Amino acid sequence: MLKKSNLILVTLGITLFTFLPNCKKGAATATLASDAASRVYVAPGEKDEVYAFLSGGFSGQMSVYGIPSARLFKIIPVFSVFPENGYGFDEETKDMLKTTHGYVPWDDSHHVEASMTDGKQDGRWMFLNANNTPRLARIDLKSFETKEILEIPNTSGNHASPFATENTEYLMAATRFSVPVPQASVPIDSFSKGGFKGTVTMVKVDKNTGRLSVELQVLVPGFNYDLSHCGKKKSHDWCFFSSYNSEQAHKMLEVGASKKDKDFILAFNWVRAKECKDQGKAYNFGGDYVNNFKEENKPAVSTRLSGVKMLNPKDCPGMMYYMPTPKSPHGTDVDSTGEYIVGGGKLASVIPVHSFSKMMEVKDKKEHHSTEIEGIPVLKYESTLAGEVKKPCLGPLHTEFDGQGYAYTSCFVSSEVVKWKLGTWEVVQHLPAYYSVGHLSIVGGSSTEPYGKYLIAMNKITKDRYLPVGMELPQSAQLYDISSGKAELLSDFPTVGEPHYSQMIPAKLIMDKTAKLFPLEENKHPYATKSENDARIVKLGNTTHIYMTAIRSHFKPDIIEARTGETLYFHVTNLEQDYDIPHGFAIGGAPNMTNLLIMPGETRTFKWVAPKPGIYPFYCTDFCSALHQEMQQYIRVSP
């Protein structure tokens, strides 16, 4: 007899065989553009039109590409150590990876969000979530560096984040892995009895500095909250979260969490939540967390915090509603008008589209409620439904919008993106993706003014797309031009890590604002040395501070004496004030440390405990001049 899990796979295979020909009936299929090579070619010295910021998934980082060339420009270290430049190792950045669990050198980064003003991308910051150890990060788009990481308390599996409100007033974060709140050792089967909970967290973003803080948490039923997007224009006050496992299964979720025909999209009025908090309806609740902040050209500071304001839905009527959505929804996406809320049910045969106007009309009318869950009314499916895209594909996940009245939905099982018309719900084109597309991105596609033109499909399986490189393959992506009435494939390119989501921004919003160096006179690092004449060695017992300078092509001081067991801090300031002249620093055989890359005008610190007696070279690791090889010196270690 077939096991239940195998039966599901057989059923899915039969469904694919019988359903797929019908889902493509009457709609065109995108093909490779005849002039694709010329449309992705960026001549030497010319610039790309668009920045693409991709999450790194299991790499924990963020990568930056140019579009249409698909050239990789940079990997921005965020939640994982980065030996290439020393992030997470040196005294300036190691505290960025502190958590209440201790120093965590890795995470699983899923979703990228751009800062916005009036719902439009403004080019100030990018935000990134950490799924494993719940955190949010803020990346400054002047320096393309991580400036702040905030841990989220009272949650686990910070997946439905860091999605922003229209003016970046708040970032939203919600629980994927429900747990006891507060944490406790309880039988795991108490999950199915309501013993596990989730939270929705409102993270306040300072409009001037970007600094992050926990404003409020809302205790919600213990489902798996998956993805989120906040409203626009008419739906400005709301955010929407997909959720699955409303069965509250705690084992074999592929079976137990797939029994119901519908799960939910949670509609959350964050303005109402703030109002209830201000009225004193939120209560003090525990929860330890840390905020790590790196001021420009200074060491990061990690601050431990405790306690939040917690709100219960039953104490704030009108704040939350559940909208039934088929089936095991992954994506929740809001179109540029703020009217349509699109669900992406992984196991659904339709793409359901909810109407914000209908929701507002019926949300407080009892005849449109089917039940209530822990103080949250459940609205009837038909009461909020704008329409359904019938038989679009298999495995719909996530939707983006082009601002021209069309939506594009990724379909994992049938390896494609489907283009469909808002309002008529008609599928007009199928865009192949190689293979098993997860997320997709359109330039400005989640904003009120999509730039459109380009679409990237980010795929989970690569197979035969590139030259074989053993068992571990890069993820693949396809670039489409969607600027005309018919989308055309332009290129296929490998990506770094496992991108789950992306934000694409017109280059003109960022490129002229990027920093080129740290002005030496503005360097406020406590160990900065702004002139070679000030280079010196200061011994304090068994600790030595070397105030060192680097300039083409030597270090000062250039002869270092130490004793075995002595702790040395090399505070290296790059005196260069020329764009693109970094210096590196490394010591031969140094354990637990990597190379440091030091930008012009920057100070970074290499900590080294002197080992057994001998002579140890240190040198510049970044080729900086014709005499780069001569940029080397020695440390003598005596007994």
Given for the second form:
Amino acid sequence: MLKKSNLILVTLGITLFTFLPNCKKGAATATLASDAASRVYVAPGEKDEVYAFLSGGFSGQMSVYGIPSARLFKIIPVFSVFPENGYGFDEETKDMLKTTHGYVPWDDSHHVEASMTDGKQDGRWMFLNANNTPRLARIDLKSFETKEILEIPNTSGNHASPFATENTEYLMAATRFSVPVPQASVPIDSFSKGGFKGTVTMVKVDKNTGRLSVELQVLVPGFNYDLSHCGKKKSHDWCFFSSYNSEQAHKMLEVGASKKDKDFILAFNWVRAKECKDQGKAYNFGGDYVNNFKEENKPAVSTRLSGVKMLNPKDCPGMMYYMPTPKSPHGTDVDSTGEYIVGGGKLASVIPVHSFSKMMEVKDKKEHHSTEIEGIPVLKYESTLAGEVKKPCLGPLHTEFDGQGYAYTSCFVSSEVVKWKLGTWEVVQHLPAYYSVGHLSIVGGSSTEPYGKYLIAMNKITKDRYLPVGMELPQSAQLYDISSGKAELLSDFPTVGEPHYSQMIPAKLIMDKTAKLFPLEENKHPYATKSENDARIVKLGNTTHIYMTAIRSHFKPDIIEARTGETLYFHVTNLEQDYDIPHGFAIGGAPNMTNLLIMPGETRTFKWVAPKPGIYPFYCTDFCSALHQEMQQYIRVSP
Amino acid sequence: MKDLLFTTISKKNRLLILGVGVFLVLVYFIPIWSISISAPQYPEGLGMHIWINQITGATPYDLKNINLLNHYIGMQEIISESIPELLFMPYVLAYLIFGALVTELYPKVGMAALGIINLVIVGIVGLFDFWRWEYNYGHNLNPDAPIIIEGMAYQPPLLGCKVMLNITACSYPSYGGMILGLSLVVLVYILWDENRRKKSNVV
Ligand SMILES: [Cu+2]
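Shown: the form predicted on its own; wanted: the form predicted in complex with the partner chain:
Below, the chain from earlier opens the complete complex, with every other chain and molecule after it.
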């Protein structure tokens, strides 16, 4: 069963952790469900049970799969341009990718978060982070389209993001790469002297519209804040952030950041933070950022904003505490009851579990403090500890919960998922993963009421799993059935981009609410053309606006005359009011625009500067009808 | 026979006639007839409702989509404004309802018989007109249509289902049509009931 490459990795792991007892014995208990094929088989025309939304890692996108079949349904462009449908290119969506750094058509998207109401998934929105150029996006689950992107100021590396509070009051975002705040050119070794900072940002989500805004930032010590999860039920007011490099090393982090036995999980009381803000304890701070919003059937509006309210932890006692956690913790996850905060220490030999009740009990008792860092009390490890899962595996990272009292932790180095019991901290099962698993996802696993049933493990390496396709092998995830006492491997499937994290939602929560079309009468696009009678060409000096309609199987107007150097805006409205009849629009040789896919009732604009004289065809690119191939016309460009 | 027609309708049957009048009012608010269309590329189907005064799609978009499909074969666009019958049909219905009310004031069996005759005439003329309308739409095709199939007409069925190319069209009375039919049944029942009552009285 174990392949050579995996053995090498495991051996490497063991060499790294020679102090660890060999904890590989459990791998033998893993099983492949004997009737796995039939359990993932979804017959033609039948629907999957669950939607899985996977981030694309370095693809900057989000993809939608059906579970258990693992069929890929859709790629939703979020932070990366998408030539297939014009996202990031056309006049409607190009402003979605604007930042204070200019137009940034790519990002590194790690974490998907589902909107929740009262701790339960509500199927309204998905949120996604952009790690590289700090941003946070809201994807609407009616149209499965990106509706809003908010840049996060005063941060660098938006990794611990976007983790939602129990009722989606706020999304949290924290700094991965601490930097001078505000930015400044300083010697890099001033990092070790406290010159670099991190921020924790509270992004407010409007309850009805979902609109995003920066509520408050908290200036925190310059560690690397890695991941977050917010509390639920009794821990509703709190969010927890893991951190590494509390050593504040600035070179050879591999060594420098791994010196201390323990780094921290930062416990942050966001209700208290808001209270301090309202009491005027936060001060005006700089920081430019951009908010891009695409209202339905309108061009995106990009707004440049400036300044935030900043709060120092010492000005708001009771807001933040550090809980020591071994060793370079990565994941921090809160169980469905809100009591247990599980740390995943990528170099740790145990899985430490903090107790929320214990933390509440001791947090303000001096005898339970070991020290204080920049106004943040550091609690004693034992004081908040509920228990430790001993010798679970090598390199525990992320934990998800099934709502039945069991937790599942991914182990990067030993390439497995361990199932253990909350309360007794006993490992009950080892499930091999292929290979080097990062995040896990259980259906509804981060809500208060997990739906359970399926778990996917998202892997980093796929050597020998699939037909080789050059040096970059397929990215992949694995599907397990966790509905019975013993979890079983059902399938593994390749994914688009690195499947970094995901949220899975029961299909019934979303499928009947999805939009089928944009009602034409509600189209508020300034350049909409709602009937063929209104199709027209308007010349304004050297600029021409073509109010064009598309319907099976023709465009109107269909003959366009232009002069070299003239700027033409093709405002194309799809007049169809039928499910699944988009029309496409492309012009031969257009250098700066890609294709457009225009949904029924939607208007989108294709900008084109007339090149050298000649005849240029334009045509429909989405096979729309029997006469799709005839849906083509010409532009004549004269000198 | 003559006696029967001038017999006063029983209290129970007068109530029934009042019921017929009230139910006929409903016909203003619900479709009379429905045509549904299904094809492999329309698994959810398309539908068209014929009301007393208009034609609509089963969903807000169905009529538009039926017309979009039809344009390939050169059928005229189906719009309520192009069907003059829809202008006077509401008055015909008003006449029937008026008849029911008059019967309340002048409750003679003959009035019920007149109602039957009216309904039958409306039914026959209506169905003939509907057939004629379907015939015209199905046969008057644009000679410049993109798809022309020799000898092919696209007349939908009057009642029942019919396959045309890859499309199955079914035509059935809708709730309004059922109310009209039921009204006829009720009137016939009244006639029968009155006749039976009269006979038993004689004996
Ligand atoms: Cu087309």
